[in-house]
Structures are given as structure tokens and as C-alpha cells.
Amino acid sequence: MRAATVVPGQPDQARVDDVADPAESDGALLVDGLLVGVCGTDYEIAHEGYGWVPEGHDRLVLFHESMGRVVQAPAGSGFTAGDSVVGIVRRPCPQRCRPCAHREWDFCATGDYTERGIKQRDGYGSQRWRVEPDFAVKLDPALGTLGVLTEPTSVVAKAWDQVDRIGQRAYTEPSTVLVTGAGPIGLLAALIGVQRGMQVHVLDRMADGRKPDLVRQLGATYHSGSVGDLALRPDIVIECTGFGALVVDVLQHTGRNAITCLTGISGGSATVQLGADALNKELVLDNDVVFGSVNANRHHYELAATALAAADRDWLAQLVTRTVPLEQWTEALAKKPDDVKVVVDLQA
């Protein structure tokens, strides 16, 4: 089978390989692979070497974003063969430290965690993959190819669960949201958003465009330019861009009681002039929490299927801008004006 394979920080080693079948130990589903999302992670494993291949091999199967259909599943393992499904991205640690062993290995202590197309474990861009049943999550079958926005969904998921948590700390009813940024991240982030019943309001620098007009048919209110210049006061922030001025920025203009969730990470080395002391008294006298969030734990994957299952499927359907096909899968690495999902047709 052909398979998309990379040598992270060696851009020219990024290719179509053929690669053996998938063995059973990987998992007791066997799966078709239909389609793969790209977004940055994979441009930082394929250009910048950020990424580990896994033990023994001397390339790593590429992309953690995943959508197939189940070939083969064993009696009682709760799928059936025609299943639409994904994959997981991330294992517990060997250690089964605290959160891992209580399935939340997102917040795994020790570091020692892999990842499907990331670290130390092939991806899903395979023709065929398998995986362990616990690590599969079955899609609603109308979402069709639109299922493979599931982990990008994922990410979202766990900032509105943590959001929530945080929440109950104090008697407050949240309900103006602003999201910075409209990349896929942001526009899902605003998708939960408007389901929730919240005021949405998503920030991005594109003034015009096919973002500015996924957010209106949202329902909920585009703005371009800086966060100063909104007459808003957030209750809750979803970050979405990493970029740092931005989110100092953002820091300043929330509400009182403000839940800021971090979800971005800055790739590159600005540094920001600012009030420190200013900054931390805002954020005392306000009662204010900011808190990073990074990858998903299954329950978090079943939120995303669920929201995607309840989402309108013309708009997710503009998200998928681009369709690139397995053979000339390097393609979709190349970022363009108007992209917001790219994807690989691993079938094509």
C-alpha cells in the first residue's frame, strides 16, 4: 500500500512510499484510510524536524488527522465493518502516571506519551491503518468525508470542557465569547460557540474573504483589526492564533471573572514591551484565569463528533477548501491565501 512518509527537517525527503500492511499488533480495527487534514504540525515535521520517527525505522508515517472506514472489527469491539471512524492521536505513557491511567493522557505528567504522525508511532497516512478499538471513535455516518474535521474538532472540544470546569468556580454567567483568529481552530472554536447560545465574536486580520463570511453564517460577528479597537469585554476568550503581542493584547480587554483559554502556539522569537505589574493587577483584581490547552482525550473526540454531527454540512463543507490527492500529497504543504482545511485524498 502507498503511504505518506517524511524524515522530520528534510523537506526533500518528503515523498509516497510503498509500506507494508498494517501489522495486527497496531490494532484489532483495520481501516481504510479516506481521508487525511494537514495543518501545521505536519509543516513543522516535514520543514523544521520538529517530530520523532519511531523506534527501529528511519521515517515516519506523516499525519495525525484521520478519517476511514473500518474494514475489519472483532465481535465486540463495538464497531462493524462500513463504520466511518478516526483515530486518536495520542497513547498513555508507559508509566500510566496519574492522568494517564485515568484516561486523560492529554495532561500526561511524565512526557513519555506518543503520537500517531508525531511522535514515535506512524500516522494515519496510510491507504490502510489499524488501531485499538479504545483509541477509535465511531462517526455519525452522514458527516461522510466531513468526519475528518473530528481531531481538529477535538482540540476545541477540550478548551470549551476546560472552560467549563473553570467555570464553576464562581457563580457567573458567561456569555459573550471572542475568538482570535479564523483558521480552522477558530472557526470550529466559533461553531461550539453559537451552539452553546453564546454572542460569538471572532477576530482575524483578513478584512474580506471566505473567513469573514463563515463567521456570518454562523451567526455570529466578524471583526478584523486589533483588540482595542472592539467595544467588547469577553467573559471568555478561545486564542487561537499563538501569536504573542495578540494575546497580551487580549489579556488587557477581557471582562471581570474572564476564562482566557490558550490554544496557540507561537512558532516564532518577537519579543513584546509591556506593563507587567499593570498585566498582573488586572488579572488579580478581576479574577481573571488564562490556561493553555493542548491535544485530547477521548471524551473530548466524542464532544467534536457530536458537534460536527449537529452542524449545518454546507458550512462544514466550505471549511474542506482544498483536496490534494496521496501522490502529490507535498502540495498541501504549500499554505494559500484562501485555504482553511486542507486535505489528502488517500484513495486518489
The other form holds:
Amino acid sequence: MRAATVVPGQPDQARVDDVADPAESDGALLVDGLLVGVCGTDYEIAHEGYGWVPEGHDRLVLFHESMGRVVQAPAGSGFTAGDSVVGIVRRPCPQRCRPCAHREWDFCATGDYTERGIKQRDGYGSQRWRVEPDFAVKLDPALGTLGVLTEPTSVVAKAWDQVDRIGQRAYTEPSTVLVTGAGPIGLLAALIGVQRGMQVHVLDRMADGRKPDLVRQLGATYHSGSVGDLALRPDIVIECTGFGALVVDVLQHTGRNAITCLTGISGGSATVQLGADALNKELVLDNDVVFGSVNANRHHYELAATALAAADRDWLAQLVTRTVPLEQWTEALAKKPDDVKVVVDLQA
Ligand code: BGC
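What would the structure be for the form predicted in complex with beta-D-glucopyranose (BGC), given that what you showed me was the form predicted on its own?
Every chain and every other molecule in the complex is listed next, the one we just looked at coming first.
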């Protein structure tokens, strides 16, 4: 079968390979891979050297945002042939630290977790893959291949779940949400905010193109420009750009008792001048919380699958702006200005 493979940090080594059928040790579910989604992490692996090949291998099968159809499932696994599924990205660390032992591998304390398509495990970018039933999540069949949005949605489902838990510290009533960045993560974070009945504002650099329209279709408000120009003091911020300078700016413009969740993984090394004392004073006097959030556990994938099943399908379909066949998958890494989510068709 064919697979998208890379050597981390060597873009000229990114290619399609003939690889062996998936090893039974990968899991008891055999799945026809239909689509994989492309994200910034895949670019960083192929071009900038993030990512680790599995021990004893010299190449990594790329991609962690999956969607496939079950071909074979053992009796009693909870799955049957034909089910639509997504594979979970992370696996617990071998030491089974306390969070990993409690199935919260997204909070792994040792850092020795592994990740499909990222860290020491082959990804889902092959025409067939295997997965442990415990690390597969069944999708609403009506979602079809839009189920490929489940992994990015799991990341923001976790962010929202953490915001809720932190919010339980006091009888506050958050109503205004600011999402920074109108890429796939930002748009999916906005979707969940709207589903919760919040007033959602999305801030992005782009003044036109499809992003403002996608935000308006959701019933949220679109802004382009700087945070300081917004006439609002959000109760909740879901930061989805990873631009450090914007993060610092956002923290100075939140409301009282605000909760800011950072989800963007910065690629740059920007520095800014910071009014550190003023920022500290504002965070303290406002009871502000700022926290980072990465990855997702099974519970978050289930929340994501529910959020997607409840979403308007036509809106979701507009998030997938480009589909590239497996044989040309490296083209999917080239960033085009109006791209939202680019996917690779593993069967084309
Ligand atoms: C993935 C996460 C992963 C992180 C760091 C992100 O792109 O969505 O699942 O934990 O990269 O490797």
C-alpha cells in the first residue's frame, strides 16, 4: 500500500512510498484510511525537524488527523466493519505516570508519551492503518468524510472543557468570548462557543476572503485589526494563533475574572517589549487565569464527535477548502492564502 512518509526536517525527503501492511501490533481494528487533515505540525515535521521517527525506522508515516472506515473488527470490540472512525493521536507513557494511568495522556507528566504521525509512531497517512479499539472513536455516519475534522475539534473541545473546570472556581457568568485566529482551530473553537450560546467574536489578520463569511454564517462577529481596537472585554479567550506578541496583547485586554486558553504552538522566536509590572497587576486585580492546552484524551474526542454531529454540515464542508490526492500530498503542505483546512485523499 501507499503512504505519505517523511524524514523530519528534510523537505526534499517527503514522498509517497510503498510500505508494508499495518502491523497487527498497531491494534486490532483494521481501517481503510479515507482522508487525513494537514496542520501546522505536519509542516513543522516535514520542514523544520519537529517529530521523531519510530525506533529502528528511518522514515515516519506522517499525519495525525485521520478519518477512515473499519474493515475488520474483533467481536466485542464495540466496532463493526463499515463504521466511520477517527484514531486518537497520543499514547500513554511506558511509566504510566499518574495522568496517563488515569487516561489523561494529554497531561502526561514524564513527556515520554508517543504520538501517531508525530512522535515515535507511524501516523495515519497510509491507505490502511490499524488502531487499538480503545484509541479509536466512532463517528456519526452522517458526517461522512467531514469526520476528518474530529482531531482538530478534539483540541478545542479540550480547551473548552478546561475553561469550564477553571470557571468552577467562582459564581461568574461568562458570556463574551474572543477567539483569536480564524484558521481551522479558531473556527472550530468559535463553533463550540456558539453551540454553548455565547456571544462569540473572532479576530484575524485577514480583512476579506472566506474567513469573515464563515464566522458570520456561524452567528459570530468577525473583526480584523488589533485587540486594542476591539470595544470588548472578553470573559473567555481561546487563543489560536500562537503569535506570542498577540498573546501578550490579548492578556492586557480581557475582562474581570477572565480565562484565557492558549492553544497555538509558536513557530517563531519573536520578542516584544513588555510592561511586566502592569501586566502582573492586571492579572492579579482581575483574577485572570491564563493557561496552555495541548492534545486531547478520549473524552475530548467524544465531545468533538458530538459537537461535529450537531453542527451544520454545509458550514463544516466549507472548512475543507482543498483536497489533494495521496500521490501529490506534498502540495498540501504549501500554504495558500485562503486555505482553511487542506486534506489528503488517501484513496484517490
Ligand atoms: C496535535 C496534538 C499534539 C501536538 C504536539 C498538535 O498538532 O494536534 O495532538 O499533541 O501537535 O505534538
